[in-house]
Amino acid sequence: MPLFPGARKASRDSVRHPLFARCYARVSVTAETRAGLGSVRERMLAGLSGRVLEIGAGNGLNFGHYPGAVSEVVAIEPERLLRKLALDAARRAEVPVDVVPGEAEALPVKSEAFDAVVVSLVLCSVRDLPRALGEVRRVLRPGGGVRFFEHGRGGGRAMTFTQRALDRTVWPPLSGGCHLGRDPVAAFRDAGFELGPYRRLLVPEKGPRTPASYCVLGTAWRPDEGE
């Protein structure tokens, strides 16, 4: 059932990688150290509060840096084994976390419900960017905001080729529909939020250049049209 009256209905498993969610789960864990994701989360969710949704949320990993001052978190993951490993690690949250199925492009709650979105790894993953966006803002509160840390578009003319024949080839069968070249700081934009502060890094910040280490951690707003 639903989150909320009106709200959209959830499929259960709309999205099935096992294989990729195994891998994923293992790795992940490893870059929360050795790549130094676990301190870019801590900034990604500073000074948050109130309720949250977060898309896409994996096996968890973000559940730990939840400042105290939010109320609930509403998690969003539509892979089974990773939705598991995601109910594991809210038991262990400090605060709230409610994990249910659900897919980006079709969220089960009700519109203007949150105070804040979080996507973190997930926007090169969902099969339509723009209806994805499009929800995001559908749940926002007027005002409200968006925390983001995703990889994208990056590197120079020949890192930018590499990730576009990666995508039109093995990336996305291997990756979970992982996309490398798409550009969330547009995405965000061409969708009709405003960006607020973003800075690009590389992860890992040190050592050999992948076509994944070009990411973007900031935020954008729902603007509110009512000023």
Ligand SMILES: C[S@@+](CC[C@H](N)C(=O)[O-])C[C@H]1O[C@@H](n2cnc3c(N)ncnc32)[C@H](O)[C@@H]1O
Contents of the next structure:
Amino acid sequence: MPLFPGARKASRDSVRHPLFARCYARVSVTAETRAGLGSVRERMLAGLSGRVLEIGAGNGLNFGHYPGAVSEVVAIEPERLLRKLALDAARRAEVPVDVVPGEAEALPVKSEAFDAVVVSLVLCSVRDLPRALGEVRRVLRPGGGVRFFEHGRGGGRAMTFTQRALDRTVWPPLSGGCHLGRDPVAAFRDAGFELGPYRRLLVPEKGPRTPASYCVLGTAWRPDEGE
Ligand SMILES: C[S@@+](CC[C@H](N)C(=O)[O-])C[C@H]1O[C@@H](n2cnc3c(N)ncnc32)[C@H](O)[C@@H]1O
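Could I have the structure of this protein in the form predicted in complex with the ligand, to go alongside the form predicted on its own above?
In what comes next, the whole complex appears, and the chain from above leads the way.
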């Protein structure tokens, strides 16, 4: 009986973006300091404890920021190269991290098994956002929380027009299935989460804005219907 049911099926590389993965592995490391993403990750994960599920862990840049009160992280990553890099990062992490193949739309873990779920720069790329958030709800214990850092729609009419145009053409194939014009806050609300607190931020904070600059950092909660 596999520890993570479904993981073997997902390991047939249902998400394959080898070129994007190679680029992301480099650019993301530079962005930790240059674009200030390291400190955003630190803020996103501060105060977490217990069992955590991280979805779309990429090359594992969050792993070094988990507080010691986190007892275990299960990190799902569908892309083969990024998963390999995540495994390296997991070995260096100070909290136990298990890296597992899988997809947000069909998480290979039991229901209500986690105190928290972490998504950073992932909801833009999942194929089916409502289904993925339905899965997040399923695996969180009642009252459990999501920590998120995502980019999305923003910046006024000209920018949202540009985001839409890029989403319909070159952007998703060039950037690992990413979309620029999604609204993560609305998506959480539509999926039945309670929002907050959350705040909008620009990445990078200073300098020219790009269609991917409009970010949101925050929390969402699975309501505890038993209360
Ligand atoms: C821009 S990277 C972000 C990586 C990491 N979360 C971070 O903060 O650096 C997007 C990640 O989402 C993953 N991804 C894409 N589609 C996914 C899906 N359907 N389910 C889970 N992860 C997915 C990609 O493989 C990639 O690791």
